[in-house]
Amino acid sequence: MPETMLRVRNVQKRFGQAFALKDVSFEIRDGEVLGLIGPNGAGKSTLLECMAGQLPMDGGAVLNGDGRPVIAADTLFYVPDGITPWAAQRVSWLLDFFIGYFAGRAELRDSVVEQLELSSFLRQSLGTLSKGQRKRVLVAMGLLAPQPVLMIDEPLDGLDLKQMQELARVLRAHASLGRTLFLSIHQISDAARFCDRFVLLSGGRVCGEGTVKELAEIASARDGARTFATLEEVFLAIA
């Protein structure tokens, strides 16, 4: 079993008197693809933003494997959903600037461009691209980041089925080389295709963590030994 890389412990976030996150705890293991799944409003983006240091937590901490607090900028790189950074700049400029500014993985630039099929629009500005093309550029930036843990909010959003399958293959390939991925995915069936384990988030709380098999066993224990065939069924039974 891979070693525990990060321990998220009792994270809380309030907006006014309402809790967006309540005592959220789970583990991220070295080299895994961990899926964060849940409906809209579950708190997925808020959790990623808190872990990345973009939002202050109202309680809890992110710790490394031996229990020491993590410095987010040294360990985690976060790719938000729906952003268009430096929209007027060409994609090639963006990748080179990103590598230089963040001390990124320059040795991976050409292979990432090829894997994500960016070559045909490297000379276009980011703001002129389609939603799916912009998403692939953002994922490329994440893969070129130097931090060992890459968090991406909705990596499959804006992609067609073939592009989803290709991106899943690319992300799995980078995980096999030692990169740890934590991905927020709205569509549970998409997450089930390529994530190793899952954190189920509902109403700002973790309602389950584990592989599909482990989660199905939890659901069966709660629902009279009923058999669950899919991750969607498991989530609905546990959440």
Given for the second form:
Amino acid sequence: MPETMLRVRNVQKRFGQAFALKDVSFEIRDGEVLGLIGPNGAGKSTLLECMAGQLPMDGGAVLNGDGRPVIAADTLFYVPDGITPWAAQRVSWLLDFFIGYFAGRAELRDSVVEQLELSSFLRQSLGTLSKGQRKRVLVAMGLLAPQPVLMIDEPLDGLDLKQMQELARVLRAHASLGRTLFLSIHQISDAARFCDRFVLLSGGRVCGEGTVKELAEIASARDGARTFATLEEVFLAIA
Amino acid sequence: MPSPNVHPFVWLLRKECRELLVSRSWWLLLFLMGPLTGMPYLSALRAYAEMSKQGGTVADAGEVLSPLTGVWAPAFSGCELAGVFLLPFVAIRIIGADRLSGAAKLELQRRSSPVSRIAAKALVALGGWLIAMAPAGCALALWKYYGGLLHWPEVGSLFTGHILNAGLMIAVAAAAASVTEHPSTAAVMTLGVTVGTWIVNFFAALQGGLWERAAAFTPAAVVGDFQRGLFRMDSTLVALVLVLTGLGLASIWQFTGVRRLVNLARSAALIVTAVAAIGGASRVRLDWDVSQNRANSFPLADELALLRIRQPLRIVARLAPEDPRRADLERNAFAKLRRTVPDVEIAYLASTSTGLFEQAAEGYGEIQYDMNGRLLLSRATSVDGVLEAVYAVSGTEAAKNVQEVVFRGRPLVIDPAGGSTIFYVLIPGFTLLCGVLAHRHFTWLPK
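Same protein, the form predicted in complex with its partner chain this time rather than the form predicted alone?
Next comes the full complex, and the chain you just saw is listed first.
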């Protein structure tokens, strides 16, 4: 079993009196593709923003394998959903800026461009791209970032089936090179395709953590003799 | 492939420069600067030419025919207008757009202080402003071309004043853009601060006292001093403290993952420090009159005599804030006295703001001069009258045998031929062309 890279412990987040996250705890293992799944409003984006240090937590911590608090900027890079940063700048310049400013993985630039099929619009400004193209550029930025853990909010949003499969293949390839990925995905069937393990979040609480098989066992334990074959069934039973 | 040797701050600067080049608000500012500069400049040139025909070179014409107040200050007045009403929107765009687009969420994940981000943005905004001041530079070049002479200390004073004003506006806009969630709120807040400074000026005129003291440091007053060729260290330092405070507040509110209460506490600490620094800076008494006609100084003979007065001089003028005599007295005599006499304290006394119903009151309009218990009462508000009273109470007199070169003005009878074409056609046209080229460069689409 891979070593534990991060331990998320009892993370809490409130907006006013309402709890967005309550005692959220799970582990992220070295080099895995971990999927964060849950219905709309489960707190997935809030959790990622808290972990990335973009929102203050009301309790809990993100620890490294040794149990020490991590400095988000050194360990995690977070690609938010629904952003169009520097819309007027060309894609090629943005990738260069990203590598230069973040001291990113310059050696991966060409391969990332090729893998994500960005070369046809490298000279276009980001704002002129379609939603799917923009998403691929943002994923490319994340892959070029130097931090060992990459968190992406809805990486598959805006992509067609072929692009989804291609992106899944690229992300898996980067995970196999040692990059740890933590992906928030609201389409359960998509998540099931390429994540190693899952954290199931519902109503701001973790309902389950593990592989499809492990989650199915949790669901079976809760629901008597029923058996669960797919992640969707598990999700509907647990969430 | 990006060079690994380039410092991240340089990358930030590059990025901000590129963002400025695609900012429509900046191009619009540049487009408007030609007409905004040309209109007051050309009418000032015509008025100056008419006065030059009438005034000749007699000594009294010196102040009227000073190119600083007659031509250059009007040429730069467009900068003041643009600095207050247009520049903040450019600055808000530079600082606030990253938040709206989500770019800030990416950029702030680098382990570096938000201070460097704000510094890069402020530097680029200031650079953008320097480019926007090019039409004013063009006006100076035209003046030279028409045969006028440039007095560089005065030109430097004008530039300094408008750069300080721009710095203040950028800092206010930066703070507003960081504290608020949306650029429109930031714009309202920035204009609110500008209107607030006008209210301070209004109350200063009505009430005097502390309001008057505060009004001396509003952007309009700071620019006004520099436009008269007076380089005041206290207002410069206060302006710099305010600039740093604004940028500091902007930096504080750029930190992510920090509770609002923590930001409020840090902001309060910064403001308290700034108030203390402003208190210290406003006490600095150091200034330079760089005007050719010594518009902010007494004649040299009087200045030398006043400098020799070592004992404390206390002056109390019983004049209401809105009494026109008080404004004349302050501008023409007391301001110069404060600059010259080493230890002088001037106070105004009045029970109403207008003075209309005090005219008949005993002692209203009197100016009391007190030096070590020696008292003198006077009603004279002219420069000569004030000097006479000061000499009488201090027992000194104007220095004799002082050779002073009298500034006899720089008359210039010219017809600003081609000026309209330059400011109303060429500069806006060139700006438009550059703007279109920049837009095409950044949004180029492959075939």
